[in-house]
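As structure tokens, one chain now follows by itself in the form predicted alone.
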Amino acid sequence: MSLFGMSPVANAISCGAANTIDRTLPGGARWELCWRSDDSAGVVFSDIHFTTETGIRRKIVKEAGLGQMNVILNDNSSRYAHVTEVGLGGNNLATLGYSNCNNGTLRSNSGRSVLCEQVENRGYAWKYYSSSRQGSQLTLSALYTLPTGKYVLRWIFADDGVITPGMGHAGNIKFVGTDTNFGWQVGSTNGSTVVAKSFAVEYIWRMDLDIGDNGYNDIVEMLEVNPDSSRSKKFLNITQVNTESSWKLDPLRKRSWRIRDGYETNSDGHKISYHLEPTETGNVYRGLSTEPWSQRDLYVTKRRACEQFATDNVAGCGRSVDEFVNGEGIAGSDPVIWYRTSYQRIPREEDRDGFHIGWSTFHLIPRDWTATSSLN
């Protein structure tokens, strides 16, 4: 199944009682959304609206999921494409008790709970001197089971409006040999040094953004700190993004991404957008000559139905995401963005046991959506 394969909706949500998710947090926002499971892509979100603590309901997200997840052996012994090879859905998508799902509720699909739904407390929201506001969120979880380990996927959707999607590594150490060059020693056996091999994983986020209810006009525009030569000032430069592009994460310039509606505006008359803000621009993974979509970030392409997945696409209309940049016209059309983000797991002796959860996390922020702060 593609990981695009349901029909849009534009204002409703109505993909089924079973499938939809209609929370209202304890300050009054609310968050409406579809979710399903595909065999390769697994847990997908779609139809994503948001209401605001003042009541303005609009629609941000059409779908989104994961494109691919690759991981890669520090000394290049094994790969893995876990969507394309094995794919996230079906038996690779485990069964949830409540111990897994702490005071949340389990949703299910095909006869198994395989979703957690939770409404947690998120500490500050704001706080000014004495005055300040606790937040809420949203937070929904899965869990897959694959090959190398496994793998902890969250959403949390706060009640300012802000989504951070995020995938966690957990498990065993599973890859071992003799040689630190390529790991760290966690023991030994028989005398022989036993190194648990380091390796990367590469997250590669599938995500169409539908900003508003006014159809597929949106405006993709990439934001930039500029500095100056004596870096005492930093100029903001913001370029609207006409055509299929890519480009690397940049921490000098503090390169990110907001997605706006072509027409829409908030009541002060500014376009109303989502800005996809980097977290962690230390762990970039680079890959081989053969891997050239792992030298760029983030890539926005025109949206095909053909265009399925991030490596190994076998849709017949390029191979890797970096195939699919090929010059098309996307503004005020539907783009989609892919977003790459990555984890490099150097065990230690405290995993021996069981790996600590290694997330690979990022935000899209909610950017003039409303004049003034939407909690109350």
Second form
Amino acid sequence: MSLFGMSPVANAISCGAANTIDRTLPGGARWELCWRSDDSAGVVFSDIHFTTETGIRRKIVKEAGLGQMNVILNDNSSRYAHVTEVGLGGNNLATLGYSNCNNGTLRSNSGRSVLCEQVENRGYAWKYYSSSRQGSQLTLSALYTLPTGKYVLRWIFADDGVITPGMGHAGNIKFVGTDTNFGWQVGSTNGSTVVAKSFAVEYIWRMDLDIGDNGYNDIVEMLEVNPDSSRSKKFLNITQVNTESSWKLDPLRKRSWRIRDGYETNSDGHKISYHLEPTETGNVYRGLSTEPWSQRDLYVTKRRACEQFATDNVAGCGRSVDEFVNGEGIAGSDPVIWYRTSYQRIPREEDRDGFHIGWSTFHLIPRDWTATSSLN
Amino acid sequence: MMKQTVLKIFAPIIVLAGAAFASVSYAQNTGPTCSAPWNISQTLSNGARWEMCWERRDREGVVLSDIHYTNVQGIKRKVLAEIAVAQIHVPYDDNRARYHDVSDYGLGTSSHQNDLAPADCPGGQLVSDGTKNVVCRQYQVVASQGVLGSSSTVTSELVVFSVSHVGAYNYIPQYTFFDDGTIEPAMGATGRLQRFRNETQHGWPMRSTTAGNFAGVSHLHNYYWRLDFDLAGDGTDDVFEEINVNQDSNNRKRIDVTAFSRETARQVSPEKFRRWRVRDTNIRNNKGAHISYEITAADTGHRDIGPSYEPWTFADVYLTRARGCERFASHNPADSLGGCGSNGSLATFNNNESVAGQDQVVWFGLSFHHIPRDEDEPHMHAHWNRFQIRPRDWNDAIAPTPTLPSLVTAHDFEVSTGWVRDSQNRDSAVAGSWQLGVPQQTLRRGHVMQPGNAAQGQSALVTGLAAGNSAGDYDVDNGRTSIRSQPIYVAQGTRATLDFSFFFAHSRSASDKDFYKVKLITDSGVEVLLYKKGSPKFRSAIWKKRSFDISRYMGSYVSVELVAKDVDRQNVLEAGFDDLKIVVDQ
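After the form predicted alone, can we look at the form predicted together with the partner chain?
Up next: the whole complex, starting with the chain shown before.
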């Protein structure tokens, strides 16, 4: 049955107990998903389902993980494509202990604890005069030990349906030189200059969202807010994306994207959707002409099995995500979103004992998933 | 604030093999002088400390001042003379409302300042100004970032927030003070939507279109903060710099630093990784670098350049000469402290004055454009904007030095400390499970099977507290019973010891299949600290102490687990545990 306003019965996820996360948060919201360690992409999540506190259970994501992770030194002396060169899985996915997973549950892969599952308070869900409601979240974290440092994968699944994927860079200073044009002087006490080199980390996420019961009727829309000539008024403009496309961020137009179901609505009759609103965009890496993918920030492509990696892709398809965009129609297909985030590290004296964790995150926010807030 | 006395301590000269002599000055400050309830001080898990004062003003709401950070080397320096919210400018997309919430309505008036309830401040402490609970302060040990391994497994932070309701909106000005010296100012917006209309070109349909005013109107929140830095106590020797990363002709990305000697207005530039810092031109860390605080914003996804009559929106970051009457990014009232004209704004404060040798103010703006969604009724989820000010070369690295007192974790079992019975779902005993409370004495043939006291205080962990009709009641029978602590963090230090008290008793029908174990569950496996086996003779219950060196677990979590097992029902077997202490010497 799939009447408007009704939510079809979603199937149970089936990936075996060891690979299933099924967590009901204190208020009753529930997240179900599968996880696995991929040799290249590291921890990949799939079949992500959310059940609201009001009991509406729907699928959001078919599969999501890193499509590439590049590290580029500012002095151009080295560049790394970690996903395709060394891979984030296998032994690069670090073994975790209690000290990595306070009050959490460790999940194992091939006999090693590699994923930390935590339920945490997240402060106010909402506040209104003398009424308020605290929120909670499921946090899944893993640690990669890579040639350029330690990296934390962290996905936060909140009780209001918001998903916050993120990668954080940490670890010790790995690259030193002498030229302060491309790094920062640290640790000098005796006249000799030690420069910790600066570098950028470029993360390219690959996300196949399946809104509702069927990924083949999802529609991608771009939202922009355009001012009138006096800049006093702003007009919301929604563009349906019918063919493969790519864009730069545009903070002044508040450019954003949403994936909505082709027919399924909430009980107000509004199409259910998830909204990718770029908010944490303080660092945007733009590379050389040999890195054409770095000229755009979000790509929508038709799903193809051989389009696996955003750069250094496998043979038989385009070499990088910019080449995946070649005019194919995505209406009625299963679109894949590639979203690029960056982090620029300029070391400090304080980092000699280990870098503070530098996060690169974004949000996937339910939009009209329910007719009113599910958190009362 | 203007000039303050700087206490200069000339530390002993550091001599390195073959190195030249270098004199090092550690500027230190004495700290804020306000008293309760206006003083907020917090020592963090790594030994660092934050101290500051707060006050409530009608317009700005809660203002923090005299903010001092003591790093892990024990060097205390002033960071900010004052930080305040300088405006919340809310223009609606339909141009039918353009609010200036801070200057025109006020976050701190008696009708707008929220009186916080305990439910608003979980795990924290409410601070009253005598009329209302204005501030919630929370000390949090951050777990979710503790996945790092190695040195940074645990970080801690002090959170200070208040709530102001202006119309339907409830704003949450919040400041987080991290143990590494970082400050994160943030603003949450929640409550209810303020405005609805009958059309969607400026908003989003939220109700049936047959209902009146069915669409929530989109709008901006342009947040501004006013930051008066006084690095090491004196703002007049601070310089404001912009850091850009520019691509050069050799495909390299070069770090360029530009200092400003006059007032200026700057925009964010993510592709240049642009950031700013305030640097002290006199004070250096002991590696010879000038101390500074860096200002970064990840949160620049929404920006706005407004109409010509709102020129303060044309830039994101402003540097101005500190003037007491320049307090608000827009609609700055003439009455604020005298000396400024009416209706001033950042666009008029920024008039090319020299800032060289002057106390300076940095203004930081962030925007959030809110397109409503169905979920925003009845209550909007709290949506946040934040930025960071982070020490750069402020400290000589961050490792603690051995000047701190010992760190102690103590479980005296006078109240519950969260131990979980049968945490592994393996227990089989039919009676005598572990309990927390006051034990009752039992005897078997004159032998004490369970003492009538705790090792310390009144209460302990004991297998079956009650005495019953005979010693054979409420003892362990037909299997095992276990209880496990929550993970306990063993901090880094020079030495860690674990002490506890225990008793173990049984009647003469015991065998070597019966036992009492105290185990340490660690990252690297299970270590048995105590293993007492049964034997076919009476063993009386006597509290004893044990001490163990657990230095090898510093920097990680351990859990303590107690297991008692009695294979049959006839034998009497009792065990107890009390007064657990983990001491880490610094």
